[in-house]
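Next up: a single chain in structure tokens, the form predicted alone.
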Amino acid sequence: MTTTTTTVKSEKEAQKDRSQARQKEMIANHFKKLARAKEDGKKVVYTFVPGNLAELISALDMLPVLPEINALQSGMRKRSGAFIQEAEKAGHSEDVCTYVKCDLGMLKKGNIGPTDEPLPPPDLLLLSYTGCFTFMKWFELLREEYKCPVVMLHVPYQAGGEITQEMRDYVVAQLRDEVIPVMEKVAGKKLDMKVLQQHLALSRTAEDALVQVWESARHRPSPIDGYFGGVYYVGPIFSSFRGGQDAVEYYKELLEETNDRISKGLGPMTPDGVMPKEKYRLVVEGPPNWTNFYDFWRMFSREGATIVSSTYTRVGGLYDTGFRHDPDKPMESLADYCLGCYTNLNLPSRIDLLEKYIKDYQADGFLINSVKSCNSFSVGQLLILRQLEERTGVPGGFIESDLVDPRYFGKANIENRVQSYLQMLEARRNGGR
């Protein structure tokens, strides 16, 4: 197997389909709103992607800021390395999550966001803790910087592999008695339950369409890339737009675009254009690297390898296992969403989910990207690898990188591993072992 000699485009020149371009525009417009938030009289809530309470925030007419989104956007724009070094100069360890260090370094440099517009200070730090202890320490650091109110929603870990009624009741009680009263005080208004229900109904509509997009990967060729392309697909619903009409319109357009590709027998869009031929179907566990995102993507797309499903694109919600936000049960629905995020699942549940994806999408193989500074994903991944190979008979691969620290993306080493893995899949296909 040899790497193609297609001229390497810069990231700015990478080809995008309509939905990718629209998602980028939506994110940019949100940053513009944030830059004007104080003069427009808008309250700002800092929160995280897994288990985020987007519908509550928007129902109270506040704007969300998601530090992970800021960090990954900075990584894609080649800015995260300098921010990380700034945080390390201030004493933060090399082993700390690089999202955290990127965010803190950006703050120290004036808190100018990825689109070169200032990010407003938070009026509230809203921690809906889901599967990542680092979030708690991160917000402790931000609290010291901003001296603003903090409210925490403690979400029990799914140690037993299921959401129990006791767990649901515990989260609902916190929402009712602790979280919402603090949010109302900051917002300066009472929560209108009918408005919240309207937002939840819009979320449900968007979630239905997203699941249809994910499941389109059952087709051959898959019309989507469920990992690299998938981060564009989930951007609106996992960040600032879930619960709004913009998200509904985006996912309607994305589904139409996907169905059009199916009708034409087209594969997914890649940085070099439409993939000409699908040779390998893979499932991926773990987040992508953002500092070299398009280089990473091309290691697969130029060899005809399509990612038909991934766990990272479920980190903000496992909608394809049946969950939907329910306007008829608003508090219980919000609780189940927080409890059910991927990083809140135990290892057996994660293995079950990956096994399902491998079988449902008829994958030729699965690959683990072990991210150095993300314990929420990386702990237990070698166990996941062994058990999936035993259960499915499908061979696994293992590579290592990082989220937004360019020092931990060894392009040549990763590319060699990816190519060796794909060569092994080709040999198995031809009867070798």
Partner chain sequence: MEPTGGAPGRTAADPAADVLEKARVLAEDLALNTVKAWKQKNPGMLAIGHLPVYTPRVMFEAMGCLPVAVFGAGEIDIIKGDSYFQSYICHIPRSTVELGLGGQLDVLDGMVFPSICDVIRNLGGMWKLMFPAKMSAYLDLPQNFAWGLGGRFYMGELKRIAAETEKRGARPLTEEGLRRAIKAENARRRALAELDALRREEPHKARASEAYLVARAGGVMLAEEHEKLIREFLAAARKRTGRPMDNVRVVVAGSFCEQPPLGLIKTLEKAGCDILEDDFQLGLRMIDGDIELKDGMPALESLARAFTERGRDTASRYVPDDTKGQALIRRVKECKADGVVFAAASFCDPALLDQPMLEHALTRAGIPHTSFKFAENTGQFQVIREQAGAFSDSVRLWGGQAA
Second form
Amino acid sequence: MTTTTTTVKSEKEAQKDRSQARQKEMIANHFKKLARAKEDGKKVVYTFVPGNLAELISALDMLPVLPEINALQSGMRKRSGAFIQEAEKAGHSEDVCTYVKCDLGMLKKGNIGPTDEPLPPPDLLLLSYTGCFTFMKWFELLREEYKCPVVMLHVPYQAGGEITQEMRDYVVAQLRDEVIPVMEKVAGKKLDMKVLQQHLALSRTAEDALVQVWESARHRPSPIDGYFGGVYYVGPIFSSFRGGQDAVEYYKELLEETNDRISKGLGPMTPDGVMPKEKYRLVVEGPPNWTNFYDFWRMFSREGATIVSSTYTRVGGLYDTGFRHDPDKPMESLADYCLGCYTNLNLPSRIDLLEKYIKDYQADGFLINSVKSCNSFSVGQLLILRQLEERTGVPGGFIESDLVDPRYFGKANIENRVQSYLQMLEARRNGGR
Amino acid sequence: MEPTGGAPGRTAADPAADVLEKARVLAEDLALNTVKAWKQKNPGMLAIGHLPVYTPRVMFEAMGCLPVAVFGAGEIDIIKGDSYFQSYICHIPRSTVELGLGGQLDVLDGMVFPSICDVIRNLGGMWKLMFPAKMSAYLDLPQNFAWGLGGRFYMGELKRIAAETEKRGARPLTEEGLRRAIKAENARRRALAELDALRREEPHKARASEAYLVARAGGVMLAEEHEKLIREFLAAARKRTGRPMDNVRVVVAGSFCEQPPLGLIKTLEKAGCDILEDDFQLGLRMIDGDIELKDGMPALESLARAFTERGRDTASRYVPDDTKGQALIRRVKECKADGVVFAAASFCDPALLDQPMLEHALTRAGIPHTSFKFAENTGQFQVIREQAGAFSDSVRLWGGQAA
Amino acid sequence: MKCVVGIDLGSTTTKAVILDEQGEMVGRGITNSRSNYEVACQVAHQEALISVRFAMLERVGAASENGTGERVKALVPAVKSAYRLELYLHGLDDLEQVIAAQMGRSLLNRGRASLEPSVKRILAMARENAPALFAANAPRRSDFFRDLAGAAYVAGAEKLAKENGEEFEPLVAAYDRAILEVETHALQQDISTVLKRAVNRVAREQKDGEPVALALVRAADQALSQPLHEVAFVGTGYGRQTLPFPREAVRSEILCHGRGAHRIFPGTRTVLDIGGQDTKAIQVDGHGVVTGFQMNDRCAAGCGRYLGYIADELNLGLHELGPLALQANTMVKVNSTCTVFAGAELRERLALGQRREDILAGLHRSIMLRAMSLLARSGGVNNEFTFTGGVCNNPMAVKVLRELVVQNYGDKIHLNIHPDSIYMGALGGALFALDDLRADKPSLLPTTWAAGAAA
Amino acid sequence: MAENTQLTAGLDAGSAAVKVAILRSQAGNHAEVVATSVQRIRRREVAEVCRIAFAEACQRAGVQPTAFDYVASTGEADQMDFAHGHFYGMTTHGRGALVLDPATRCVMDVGALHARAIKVDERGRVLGHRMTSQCASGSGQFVENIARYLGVPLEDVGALSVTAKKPEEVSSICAVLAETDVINMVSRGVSTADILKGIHLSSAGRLARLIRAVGAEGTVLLTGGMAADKGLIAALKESLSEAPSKKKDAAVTIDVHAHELSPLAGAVGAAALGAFRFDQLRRAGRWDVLKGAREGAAAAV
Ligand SMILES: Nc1ncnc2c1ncn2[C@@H]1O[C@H](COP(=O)(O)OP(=O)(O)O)[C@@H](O)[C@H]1O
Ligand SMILES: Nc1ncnc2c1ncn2[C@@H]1O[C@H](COP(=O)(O)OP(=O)(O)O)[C@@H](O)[C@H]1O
Ligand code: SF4
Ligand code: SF4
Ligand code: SF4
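Rather than the form predicted alone that you just supplied, could I have the structure of the form predicted together with the partner chain?
Below, the chain from earlier opens the complete complex, with every other chain and molecule after it.
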């Protein structure tokens, strides 16, 4: 480390720390609220990330818990292995989604959340089931444990590559006739449309800023990492904070940071500090591994590989193709949001999107991280690989790991593959050497 | 196993030998020769493939189509199919792709991918890309069973797919046509119900492995012909003599989509289990009872209502309250079974995620159960035989709980 | 002469390839990896250097004066045989000493006294048969000392067992224990001395006069005195991480295999490499750059070791397996996924009376099926298709592969197999080393290897 | 013979050896092992080896083949014409272990190709089990391969292993590929004892996981051919005492040991269950079943 970069770096770190610290604080606050929920008389709703109805939940003054986020946090804090084993001991197969098992294991071990505070049991399981059948099973299993009310929102799949009016009508009708009435009953109050609209408007502002952050990766060097860094950027909007003032502030600050980095010509922050030189620009498909998140990240950052865009960061909403929450059409826009998440796209649409990212962000390559857990993501990824290579002429890499099961992260093996892949990109660039 | 009775084998003296052989040929007709012959006889008519679990075959029959069950490829070598799927994905999509790329499905004019899980769902998308010239439809079965919500949506889905099929050259879906098809379907259902009853009452006359072949043979035939085949088998099986064996009576659950190899079913039988009920060909039994036709109600609505109102509580359906375990316990009691064998396909999330819930329900009810996984091309049954044997031993010797 | 070295440290065999500055392959060596990795590399390297010397001897010899050139050149094969014979005899002597020494230490030295004379007799027999083993054109199973001496030793032990009723197992066990040490000792020999002895042996045999003999000796002196500068090297293969090489000098084996195969067959687009412990399916572009790959490892099912295990079960040599399987009438479907279970299944089927050939055919097919699915996963088989690695020496494996490729990818695919197929990884490594040399960033061999380089 | 005492035989055909046990018991209780026989199969035909072993055991016991109340087969021997009935491996190992040591609550059966942990209740009923399948890592063949490579007779393996000072574990999980590791160790001068112990430890690690997975508590009896291997027992004790999940498992005491007849547990269990079943059938009046097979036994030997 030379002195000149040190100064720049620490300054950057401070700036980055600001948005990150804010996020940390937001999360800590949220978990505190959850821990106090019973005393405060707040109702708790468990729900999923893709297609979550955050604005509805907050408009009814309820608090959301997102089991997926808890599972990934457990993964990052190296607790998931034990949780998964706990679930397997209770009879769950080693073949199935590890998010589910991690969550069930955590529950069996006292339901202590990521901030070491106990999580309140749900007053309602809001099964808005977008893009994955496992969600349905997950809440069937939780219902066995909690015996609390469940309400399901069946979100049809975009099999034809578009959202049809019939789908929208079906979702809106379910919201109106089942979901909202059940939520109102649990919340003990009526939904105030005005309040909902206010939340939707806040969502929209935050979403605008997020899209600008995503698109900053078009710069060379890219000021952000759209995958490893990206999972932090989408945190607030994926989860409990969308539709709130906190999220708006967060994204404003994040955007400022990003713009600042662009003006200074700096690359993204990595676990080892600002990336010195952008050697490769990659697009990534598939969720990351959480148990060895930083090891995984470093395999790329240390070789100078920046991820300029990724699909995983779109599972909580696909804003960069134009969707925004809309206070003028509250029900329709909630329906469109659920129907439009990345996990609800059919395979051809996913390929189109990836192709667009590769071209728009001028990627040198793309990488698929296929996770064992997730059929929703993984089935068809080898076809995605072929089709993308054919369509873009850009070489693809393929690695396999898992979300939160440490047994499936073969570090040496993955490293070998990543290195071979990057060496291959290098060799190609040198024109056949 | 004690030599206390003789199962009728496929010997010359077995009155059911011929019909079973016929069923076997049909059930193992991966080249779809039957379908080719049908198309030759019915020029211009369409053959529409469908994946497990449930597709309303009647609707296609009503449109003059032959619905064809594409339920995996058994034990054939999977080479091309493997290139599209990671090792931790079940076998069904590999074998389907293998058949597709191998040309065995060329005779089909389209494919329907009913929603059961993410695997078949994504396979539907892959199909669009791999076979762009053919019809490839995803049938989004509702998970909301309120008639005004899910029912209406489902009607819309059926109409959409009917329209798509018509565009490919099928006859239009008419009220009259659908009524006729539903009647034929109901007749098949009754024949199947009789077969199920025979198995329950006299398992030594109709073994599960045989009933499986007879049911599966229906995948390449119209309901009417299938009914004939079932009745032919029933008549022959009833003529069989032989004594009951000193076996335990079990229900097999969990293999509703990827089908177990025949060898596995036979292994269970050899290990001393009489399989009284199973969900191997669940699609055929997805709806309890007849599809009721009512005056004044459009036949399509009858069809849709049969699914939303009388669909079986199985892994492919979201069940809002604790009835799946109860449903299984009811099935066990109805056929007076001693226990349950869970046989789920490896990596089958729907089956494997349900299993612990069901197991707990059984444990609470004091019903013994055991479980293992398989793949449709499993060729080694040693481990399964040992495990099933230990289970049957234990139930036989002590009648009690085993794992 | 400046040259570069590529070393492929495989799980079963270790290969070394030496290229000159123009990129011509001037030497190659192979040995079994079944000992210390580093030693294996050194031995392979040494073998490669020897082959360079032989090539030089041929060149220098051909230029001999007084019209002897052609005749000297014609003697080179005899020198090679003589060289192998010398090494072999030396190895046998060493073996005798090592066995004697080990028997002194062994925990299980039952009846040492009775063993010693037997070992002596066995080795005497081996020595007696040695010249015939290395006669020109004599068919040999293998060139590895372990295999040759092993075969001779076992034959001798069998003879003693049959004729004198001696116990076979302890005799063979003595060999098994000693062989590793002997292999390691082989490195300490001074190669040029052995080579000179071989030259002298051949020279002595030249009845019709001195000029040829003299020219041969002179040529040998000259060939041995030419300096070899090994200026760059690259290591690759299964065990590469364990080598004391700097990081820059280690390349992914995938890249090396792809590049090597492409060098020999420039039309190559798909490479299948089946080695002892892993199978790789590699796609390369027109420049030999890898564009995709799949590999499976950590399980012996579907790799070369599977065949080795089966051969052991049947008491056959590896090279006999393929030809035997070729005599199959039908292919038995083998169900077992695991190598050990396949061994058990083999026994079971034999007991059921199925033909050995037919079961073997099924076993070969089961390996190739795995390879096919790996290939399919890596992007299919594209024209041209090159098969490399030890298993391509197995004719049944090749036949089954050919059939499966035709079945699945049509008959337009051209299948390449080269006698040097096993060297592709090392060749690729050497080509990377050549890049380094040309880019002026040569990496030097570890100093501990200097002894070998001095040859 | 007392009124309610039965003479029964159990015949266990494995992949490596055939085991026969002759038992005198009261419906399986108060069992006394009268005679046994073990025959390694060594590439012979299994049915033939079964006959030889059965005849040998009869001779040792000094009884006629027709004298048995019940002959039960287990293992691969399900089609033996002289058996009255067949019981499956897990059932017989569970029951056999209880005959050998009534305190047993978990059986760890390690044979040539497989390993399985079986949790049983006080009557020998199987409550749960975990086994290796499709992969031979951790089984007897694993140890056998290595022993063959090292030139150590199987009988000496255990004794050598327990003398190890600095055991070194193999890195490969595969029964075949581990050989390479071992070869490397040999060349690095690792002693035979240390290598064997390393192999035992790596097998034991896998077995311990199976034992924990079935939730074993109390006495674990090792059965199957590998129960004769003192080295494995020692290694297994070590592995189990390590208990990685400290807090919880500390409360669970697991005591693992073997009985000298452990390799015959399957045969012993089959014989005991035979007596039990005989009693059941006798009470049910099913003499037809019992008589038919007895004639078969006479013809077979
Ligand atoms: N002459 C031969 N005939 C048949 N098979 C052979 C022959 N030589 C080597 N093999 C096979 O090749 C394998 C070793 O291949 P190799 O490419 O040397 O492996 P690695 O690169 O892993 O060391 C052996 O396991 C064996 O199965
Ligand atoms: N004395 C011994 N020491 C170590 N291992 C032994 C000994 N005797 C037998 N074995 C092992 O036991 C295995 C045979 O066990 P067994 O339970 O008979 O297997 P199976 O039932 O599969 O035939 C052999 O593979 C061998 O490795
Ligand atoms: S399968 Fe995938 S999308 Fe579904 S719950 Fe698991 S990780 Fe989430
Ligand atoms: S077997 Fe299970 S996972 Fe596979 S397609 Fe069928 S339902 Fe889905
Ligand atoms: S023991 Fe068998 S299945 Fe297991 S890793 Fe080795 S070869 Fe593969």
